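Listed next as structure tokens is one chain, alone, in the form predicted on its own.
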Amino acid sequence: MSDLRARIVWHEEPSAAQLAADLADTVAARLSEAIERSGSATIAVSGGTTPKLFFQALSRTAIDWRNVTVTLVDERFVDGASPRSNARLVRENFLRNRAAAARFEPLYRARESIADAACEASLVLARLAWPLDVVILGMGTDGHTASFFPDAADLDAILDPDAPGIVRVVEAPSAGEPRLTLTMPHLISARFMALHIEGAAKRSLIDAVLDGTATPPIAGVLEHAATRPEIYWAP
């Protein structure tokens, strides 16, 4: 067994469904330790198509959502009215319903340029409680996550786990638009980090990652997480 494999806690349910109903009862129980720990929590989440089930499922829970405060874990660079903005795909499938009363602080900013949207998310995240208290990521079929492209042209400063700055303009010709991201640190110090994917293409890059015969991106976050990451699998 190898040792990143050792690390990480999984979980596996057979539908998508019923894997998304676990996830969100963890996090929101996180959510809820935060909150009695200090007053108040916080999440980043990802986009893409995996999540929309474990939103809607999150967002129906009842914990105290008026001390929740929830951002991204990156964002391409379009508008929020976008369908291709992760702004949009969370407050359509995620702050509603109970959690309609967490606040909101997106990472795009309409600027004239990204490292201008950078800079003002950067300064507006800063007045958050450092570290998160959860973060969701998800993964593609590449092994990136967040907006850690393999073919970045700066990837190891962007997997730098002493990156400065919380968020930073990623460039990839596999990204298609700009994006901005979180920077490395300011994941993997989060308190409660999962993996959310679903496939048997994703289940054979992960099994390929764990077992250190393949190296994306998301082996480095795996890698470097301050607790132990849990990865949520289905089918």
Ligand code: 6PG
The other form holds:
Amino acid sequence: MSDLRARIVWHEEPSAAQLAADLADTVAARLSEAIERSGSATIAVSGGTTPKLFFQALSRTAIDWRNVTVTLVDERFVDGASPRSNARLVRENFLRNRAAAARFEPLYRARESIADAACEASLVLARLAWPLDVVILGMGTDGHTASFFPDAADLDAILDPDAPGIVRVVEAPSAGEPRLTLTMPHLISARFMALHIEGAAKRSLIDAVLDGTATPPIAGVLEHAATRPEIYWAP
Ligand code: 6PG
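Since the one above is the form predicted on its own, can you give the form predicted together with this ligand too?
Starting with the chain above, the whole complex follows.
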């Protein structure tokens, strides 16, 4: 068994709904533990299509959401009204029901440039208690996670476990819009990291990553994670 495969904790459910419920229960327990321990909890979530059922399940869990701060793993450089906005996805699916009481710190800021927006988001997020208690990652079929796209020109710097800053800009041909993303150190230091993926294509890619025969960006994130990453997969 490869080192990485031995390192991760694998969770599998027969359906996306059951996987979402399983992950939501685990995340709610982790957030509650953090509140118990320190009086507050922090979670960074990813966008895309996979998290919707998970957000809806998590939004209904009975934890003390008033003491939870939610932020994003990454964001497209679009305003909150855009259908491409991860902040909009979170507001419409996660910050509802009981979770409506949580504090939300989005990454997008309406500034002249994306560099200015990254700078402002970094200043705001610097006030959070780091490391994050929970990070929920997704993965593209190209092996990107967060906005760490394989075709980003400065991918080595992006994946550097000692990269500077809290929020950085990523531009890559495959990313669609320019992106804002938490930096590698601020993701891998999380007390709990889950990768939430579905489908056969992502299963075969993550198997290749765990066997060491593919090394897309997600591989470096899993390898450098401070805790054992937990992978949640359904067909
Ligand atoms: C984003 C996400 C990104 C996402 C993957 C998987 O802004 O798109 O943060 O990293 O997790 O692209 O997206 P799907 O869940 O849509 O496959």
